[in-house]
Each structure stands twice: as C-alpha cells, then as structure tokens.
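To begin, one chain is listed below as structure tokens, in the form predicted on its own.
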Amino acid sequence: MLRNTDEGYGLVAIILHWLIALLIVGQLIVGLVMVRLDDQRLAFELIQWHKSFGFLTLVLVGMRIGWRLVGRSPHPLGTTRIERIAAQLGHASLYVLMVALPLTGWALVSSSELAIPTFAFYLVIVPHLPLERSVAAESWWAEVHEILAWVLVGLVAIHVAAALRHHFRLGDATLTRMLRPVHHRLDRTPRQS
C-alpha cells in the first residue's frame, strides 16, 4: 500500500504528488499576487511565505525524486509507444522545472542588492547562495524565474489534459490510480468507442 506496484501508485507517491501539486498551484497564485500589490508590507509578507513554501516544495520534490528512483513506476495504461515517450519527456520536464523554479527563486533573492534574509516559516534563516549581487543579476534571475513559472503552467495544463483524456476518452485507470493506492491488477486495455 505504501510502495508503487506495476499496476498502481502507493500511498507515499500519491501523497507527495498531490501535496506538491497543491504547493505549486499556491505558489503560482501567490507569485502573481505578490508582485502586483501596492501594499509593501503585505507584499513583503507574501514574498517571505512564497520563499518558505518554495523551499518546502524543493524538499518534497527531492523526496519524490528519491522515492521514484528507489521504487518502481506503474506500467503506462492505454498508450502508444509515442505517447509513452511523450509522457516520459513530460514527467522529466516537470521534475526539472519543479527543481529549477525554487533554485532560480533562491538565486533571485541571493543576487538582490537588498540582501533581505529568507526567514523560512519564521523558524530558520536560509543562507543566500554565493552569487554576485547587482540589479542586473537580480533582474536576470527574476526573468528566468518568471519564464520557468509560465513554462510550468503550460506543462501542468498538458499533464492535467492528458490525465483527463485517459480518464474520459480512453477509459483507463491512469487518473484514478493517482487518487488511491491500488492493490489489484488493473485492466490495461482502453475502452472501445
């Protein structure tokens, strides 16, 4: 029940998947809001929370990658060879972005001339990366961070669309096996239309 099988995901993978998904959606919303606020005090608070949850996301993604590396992944359902390759590339791209976004955010705050410390969850100060501090460097990292965020939005949309396609069009268990641990073999054949 905790570990993945050839037929489905275990509880650990499911919890990490949905927790990271919620964090990413929340981070994208907070990121959009905090840069548009006129109230500097509220913007500062949201930025601190954004950084805190960014570090939490990085830790959880590291755990998810580690869990994936030591375990197995379920067999893909109802897909062609090209779809399997596309799914593998899509998942790899999601993992790269889920690591790159927090790291570029960390680089962004580390390169700021303001040198505002990151006080993660108001519990611990996270040290800055040893990067050049300048307006140009901060602007560059900010642009990279924003571009990667929009790329992630696009990939998440494709990921969700693919899961919905599997569920409603192909009628296989690709989506439902990420909702609950599976203990039995699933039908790997798609529904006939």
Contents of the next structure:
Amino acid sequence: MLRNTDEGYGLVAIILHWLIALLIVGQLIVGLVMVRLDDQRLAFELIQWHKSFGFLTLVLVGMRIGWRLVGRSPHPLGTTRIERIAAQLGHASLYVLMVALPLTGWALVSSSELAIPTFAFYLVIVPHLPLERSVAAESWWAEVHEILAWVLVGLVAIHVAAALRHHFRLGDATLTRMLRPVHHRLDRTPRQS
Amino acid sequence: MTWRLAVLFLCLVLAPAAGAVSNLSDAAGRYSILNDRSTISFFVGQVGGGGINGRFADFSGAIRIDPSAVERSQVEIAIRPQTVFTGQSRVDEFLRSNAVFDVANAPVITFRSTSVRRTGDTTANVEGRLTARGHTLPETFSVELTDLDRSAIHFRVRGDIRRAPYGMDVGTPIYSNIVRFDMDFTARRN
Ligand code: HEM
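After the form predicted on its own, can we look at the form predicted together with its partner chain?
The next block holds the full complex; its first chain is the one shown before.
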C-alpha cells in the first residue's frame, strides 16, 4: 500500500506526486501574477507566500527523490523504446527543474541587496545563501529563475499531454496507477503471483 | 555647551519651584525647526537581526515654549513622506507606495502636541496626536534638550511607534511593527 512495486505506485509516491504537482502549478501561477501587480502591498505578501511554498516544495521534492531512490519504480507501460527514453528524459528533466527552481529562487533572494529575510510560513527563518549581493547578481538569478519557470511550464504541459495520451489513446494504466495505490497483501512479504 | 545646560538646568528647576516667570525667559519663545540642521531618522528591525534605516528629508515644524510653564509648551511637526530615503531606491518606492505611506493620497504626516510632561531637568515626554494615512492616534515622544543659546535650541526626540494601527502593517512580522524614531532638531527663535 505504501511502497511502489514493479507494477504500480504506493500511497507515499502518489501523495507526494499530487501534492508537489499542486504546489508547482500554484507556484507558477502565483509567481507569474505577483511580478506583474501594481499593488505593491499585495505583491510583497504574495512574494513571501511564494517563498514559503517554494521551500515547502523543495523539501517535499527532496523527500520524493529520496523515496524514489530507496524503493523501486513501476515499469513504463506499452511504449516503444524511443518513447520510453523520451519519458525517462522528461521525468529526469522534471526532477532537475523541481530542484533547480527553488534553488534559483533562493539564490535570487539571497543575492538581493534588499536582504529581505525569508520567514517561511512565519515559523522558520531560512538563512540566505552565501552569495555576493548586488543588483546585477540578483537580476541574473531572477532571469534564470524566470527562464527555468517557463521551461517547467513547457515540460509540465508535455507531461500532462503524455499522461492523457496514455489514458485515452493507448488505453493503458499509466494515469490510473498514479491515482490508485497498488495493493499488496502484506507490505513486507514478496508480491503474490 | 556645559554652562548653557547648567543655565537651562537652573531655569527648568527653579522656574516651577519659584513660580518665577523670568527664569525661563531664556528658552521661552517661538521657534521654527531648521530642516537643514535637523534629522528625522527611523529604524525598523527585521527577524534574524538587522533592519531598515531611513530618514525623511523634508519636514517643517514650530515650537512654542511657554514662558510660564513648560507643560503648556507646544510642538507641531509636518513630515513629507515622499522624501523618505533608505539608500535603496526600491525600498523608498515601496515605502511611498500604497503598501506603506501612500503618498499619493496622504502626502503629509503630522504631529501636534497635546501635553508636555517634564521627566527631568532637561527632559520631557511630549504627548500628542500623530496623523498618518488618515489615522490619528495619541503617541508619546521623549524629548531631551541638548543645547540652548540665544537664537536657537537643540533637542533630541525619541519614540517608538506601532505602525499597524496606521494601516501600515505590511511585512509584519518579518519587519517589526515598531518603528524606532530618533530625531535631532535645531530650531531657531523667530
Ligand atoms: C517550485 C518552486 C518554484 C516555482 C515553480 C517558481 C516559479 C516562479 C515564477 C513563474 C516566477 C515569475 C518569474 C517572472 O515572470 O519573472 C517566480 C518569481 C519569483 N520567485 Fe519563484 N518559484 C519557485 C520557488 C521559489 C523559491 C523557493 C523562492 C525563494 C526562496 C522564489 C522566489 C521568487 C522571487 C523573489 C520571484 C520574483 C522575482 C522577480 O522579482 O523578478 N521562488 N517564481
């Protein structure tokens, strides 16, 4: 129930997948909106929430990668070798960006001369990364953060399209196995059948 | 400077005790604050240490020291928050915007004293009404007379103001609700 098998995902992987998906879509929307607002007050507050949820995403992504490394992952379904490689590349890029986006956000905040503290969820003070502080450094990291965000938008779109193709065109369980956890009789015994 | 303080000390101590009007005549009078020889600076702390230091460049004010009783003296100050300066133009813009001072709709911050309470020989607490962003609230500043001569008085004013009641709570609790004011005024006798 909790762990993955060769055929399906366990509850932990499923919860992490959808939680992170929700956070990333939310982060992309809030991020794009907050930098385009005229209301400075709202913009400031949204940026603080964006930072808090960004760090939460980073922590969850770390857990997800750890969980993936210690367990097994289900085999890809019903595709050609080329498609399998494409899927693996796509997933690997998603992982890279899920780590790189929060890190570049952290870097831009840390290199800002304004030195605005990050007080995640008004609970935890997140220290700044030891980076040079200058207007140039901040705008460089902000640029990278923005470009990577747009790359992630593209990757997420491809990812969603591929999942829908598997479900509606190919008629396989790629999408449904990320919705329902795999059942095994007892977690610790080898799988039946 | 020392002898002046001594004179002032004597004036302030003796005047009410003796009820002698003439002893305060040195300081009594009307004064105008000299913008270029005065500073209004403030500090807002932030979590994890440090904070924002700023100044207001443009302000004006009038002081009337009552010859018969210090308690009846009056102070009035007007600050133009448009001239806020922190050394970071983005912070200045943020402070001027609707997030904080909203200078477009509230171009002046005023303080009008309502009472003066002496706390020492050269010190007093000045209570008054502070108006910012359409909110008027009672506030108290502590004042110390630091120098006095025939044509001018110098004093230092300190006070902690909570900004949230003025509709300026943005950024709390990352940035403290308390704004720590430290002002140095030189005022010339009219
Ligand atoms: C999953 C994680 C994240 C995603 C998907 C994300 C996405 C975005 C997007 C789409 C933007 C708008 C870019 C633009 O149009 O200029 C943005 C801006 C920003 N992000 Fe993130 N972000 C994430 C994590 C973080 C983290 C962890 C921090 C800081 C600790 C952060 C700090 C910022 C800041 C300060 C801006 C505004 C930059 C500017 O003023 O130009 N982000 N983010």
